[in-house]
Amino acid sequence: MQPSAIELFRSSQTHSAIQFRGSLRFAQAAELWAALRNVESSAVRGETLDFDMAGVERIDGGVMALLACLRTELQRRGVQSEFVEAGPAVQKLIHLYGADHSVAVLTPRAPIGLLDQLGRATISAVRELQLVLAFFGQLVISGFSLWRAPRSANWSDLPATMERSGADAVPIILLINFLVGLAMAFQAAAQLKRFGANLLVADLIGIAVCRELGPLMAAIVIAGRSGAAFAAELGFMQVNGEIDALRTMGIGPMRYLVVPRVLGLILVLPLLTLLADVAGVLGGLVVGVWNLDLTIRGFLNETARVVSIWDVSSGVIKSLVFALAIALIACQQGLATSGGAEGVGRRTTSTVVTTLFALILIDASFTVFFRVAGL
């Protein structure tokens, strides 16, 4: 048996051939796949380079698979490449690797233009809308089953979620609001101090943090807390079956999984925001006081003078609303999850993403909506 030989034989200049001779054996392969390439690197679109197998005794499916791989990079790259004069048992192993199928020649893909880009965008975000639409459809449904059969819920999960949601939010929701209302006074001190309207720090803080600020930073901390958390939980709940499983059960997961979570967020978020609101209003007091030569009754005076029980309350009907929203979305995400880990990473981000928007969005309708009606 003859050992294995490759040589290029070019008939014209824009046709090659390759004979192969001898036993063609998956033990040479490195050998064979480094002279095959540097043969093959010299081919360019348009040329023809075959197989030429007539002098091939014996060849392994090993060796097959390679020469398989190489005339479909060619045929891809726009080089004419087939297996020629082959022996009737090489051309059944040709035939049986797929060798001699048609391969399609790989077209670069056309950028996708701005305006498509914006389209699908949007049509994706209507159809997150649409899903979360159906998904508090499903939980006005549930809700009203729970009426009739209160049981069925899982109550005792609701003190531990309000305990993760509020009690542990608490330090950097304080935090957090108490740095805003020192920076907002920070900002006004300079330009009040020009006209010696120092006492004005507390109508600007007071209003400001209640009505807007003190609802909004405490939606914002509890989302990036709380409703990454549920997204979390429940999509490796929905990855690893668990969901299915209380399906199988008799268990419906909207009773027994989100309504818990919407109703502990429905009752801390509104407490959040008045200590969100209490935490703002210090923080302007700490520049009044220091900055502006006030002093902390006067302050505090002003403030329960400009300051009104409406302007309380607007900033706590917005936040049972935002504690609504980022329920609702974190626990859409959360059984929406498929694809494992790498699932439960892109629905919790997008969880995260989808809340602040629809925050800043229900935000900005309540403020026009107040201002409209003189509210």
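Owing to the predicted nature of the structure, the values given are computational and were not obtained by experimental measurement. Residue numbers count along the first chain shown, from 1. Think of the rigid core as the biggest set of C-alphas that the two forms share within 1.5 Å after superposition. What changes on going to the form predicted together with its partner chain:
After superposition on the rigid core, displacement of the C-alpha of residue 119 between these two forms amounts to 2 Å or more.
Positional change of residue 90 between these two forms reaches 2 Å or more at the C-alpha, relative to the superposed core.
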Second form
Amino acid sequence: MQPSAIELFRSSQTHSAIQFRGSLRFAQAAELWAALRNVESSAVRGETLDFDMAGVERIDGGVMALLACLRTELQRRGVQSEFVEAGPAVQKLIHLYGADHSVAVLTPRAPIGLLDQLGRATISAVRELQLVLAFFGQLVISGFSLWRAPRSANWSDLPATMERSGADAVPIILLINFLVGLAMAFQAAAQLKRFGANLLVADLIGIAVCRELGPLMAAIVIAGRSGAAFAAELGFMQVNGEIDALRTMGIGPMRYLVVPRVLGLILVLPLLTLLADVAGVLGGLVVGVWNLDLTIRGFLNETARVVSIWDVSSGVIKSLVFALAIALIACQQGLATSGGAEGVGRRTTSTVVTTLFALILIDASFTVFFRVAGL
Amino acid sequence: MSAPLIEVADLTIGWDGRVLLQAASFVVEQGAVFVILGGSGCGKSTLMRHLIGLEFGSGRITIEGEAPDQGVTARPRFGVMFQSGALLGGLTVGENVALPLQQWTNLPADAIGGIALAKLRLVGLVGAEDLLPEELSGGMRKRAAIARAMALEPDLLFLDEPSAGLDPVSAVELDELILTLNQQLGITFVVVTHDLESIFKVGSACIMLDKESKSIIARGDPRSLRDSSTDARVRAFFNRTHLPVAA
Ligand SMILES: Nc1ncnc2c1ncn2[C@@H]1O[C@H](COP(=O)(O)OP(=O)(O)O)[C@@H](O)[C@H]1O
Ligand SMILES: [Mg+2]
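Could the form predicted together with its partner chain be shown next, to go alongside the form predicted on its own?
Shown next: the complete complex, the earlier chain at its head.
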């Protein structure tokens, strides 16, 4: 782009024109744009700044789009601007890009204040909770109708769900809980050694892992793995129209998609929780033997002595509720997806965040309830 | 051959203050091939979603005297092919076609498989039954979706742009299939299409929607509309010409 390709002509105090010359190519658009910016910035409200196209040999679509955009902006500032002296070919292109029409002005969205945003966020959080509860109601209803007509359920999805959410998650759950048991025992070891209460590490790990950490860590892993997967799967099906297609075939997404997933998680999470308990205790055992001079037999005997059936089963009971919460929130969020690939991403994120929050809340409620009930 | 099958009265469609279609009324006769026409974005697919009960506007829609409602899970009274096909991505093409049969009939698995194959043959998809939807081209997906829509032998079929994305030969075959099903089996069709050739070949009645006026701007037999409509917009559509530039 030679600098001489555009030139400003001032024909009167308020009337000027930009003369375009030669061949205007999109490849030189950046320089042209900079030059135009330089020239047009002097134009103020009430003036006229026309685009004189008489000297143009060629102009391509990209440059025309830029000129159309510039004209829109000028008009918004109150500067009159028209294309003048254009040859027939250029005229056609001007028409194609709508640059000869009166300008539609986009109204910018008003920014939203902080308090306003806070209020909106609160309302939408309450709304989400309502939706999840309503969803639970629908699930219970389809559960009952399935009870009466078990043939109409989609049982074939159940084993696949259990394999993907259960079997495939075993290694990561074992690893994480082993490491959690290990880290916790290490933290405790220093303290316990000072009091000579080395054996108590077995009590601490046994109780803490079985009652709290095993169920919670297993649920968190499943929320991240399966919860996100459910939301993404159902969300994609929703935006792809598959859910609508199911409806038109008289197949409710509740029984066809949601029930197998909820049931699958409820069946596998307690088992995963038991595995998590074992892995956590093993983590503690390693520290006990290696750092606290305990024997394997001594550690295990102490664990078996203090950890009651109730300690383990209360964790398993919790895990049932965790499983229900994860599957419910994930499926609800998935089916509520709209807005293409971006919508799926948004729903997946919100599923993980909401589920983690719900898990912590449920866990705390259980702990308080068990304490108060003296269990 | 002339009892009203679908009746639409005063249907208004819109979202938060924006109206897409204002107070539309029309009737689809039993045995018709009813074509919904209009430029893209004028609300044809949306109108179809209302007709099949996936969305609700104000006004009244009845099919055989009853409101379509996809909230209840009952054996569907009609088949639907969506614009994108909307095959279930986790199932093969054959399983997709078999799905409604598994759900709503007591047939044994081998019979269901046989029916699914026959339906796929009908739409020219021999040998595709074990492919996943992602392995099909756009046109093949549509045909598979038509096969699925026909699985339960409905006497009413909704097709959203069935021939868009098909090669001309397949499009002609599809038209012939529609005509055959319509004439031999008396199936009523509601078809959204842009394909002029197909409109004149199979359409027995049509309505044309318009984005600007948010209403039905023409109705009746497509051939006579083409030949004798006085509305410039309608003539422009049928003759593939520009609208005269508005003054
Ligand atoms: N849920 C919705 N909310 C808001 N606008 C919508 C919604 N669904 C469709 N629309 C709008 O309705 C218009 C018509 O869409 P559609 O029926 O797909 O057109 P057609 O099938 O005639 O090409 C589009 O402008 C689209 O943006
Ligand atoms: Mg459409």
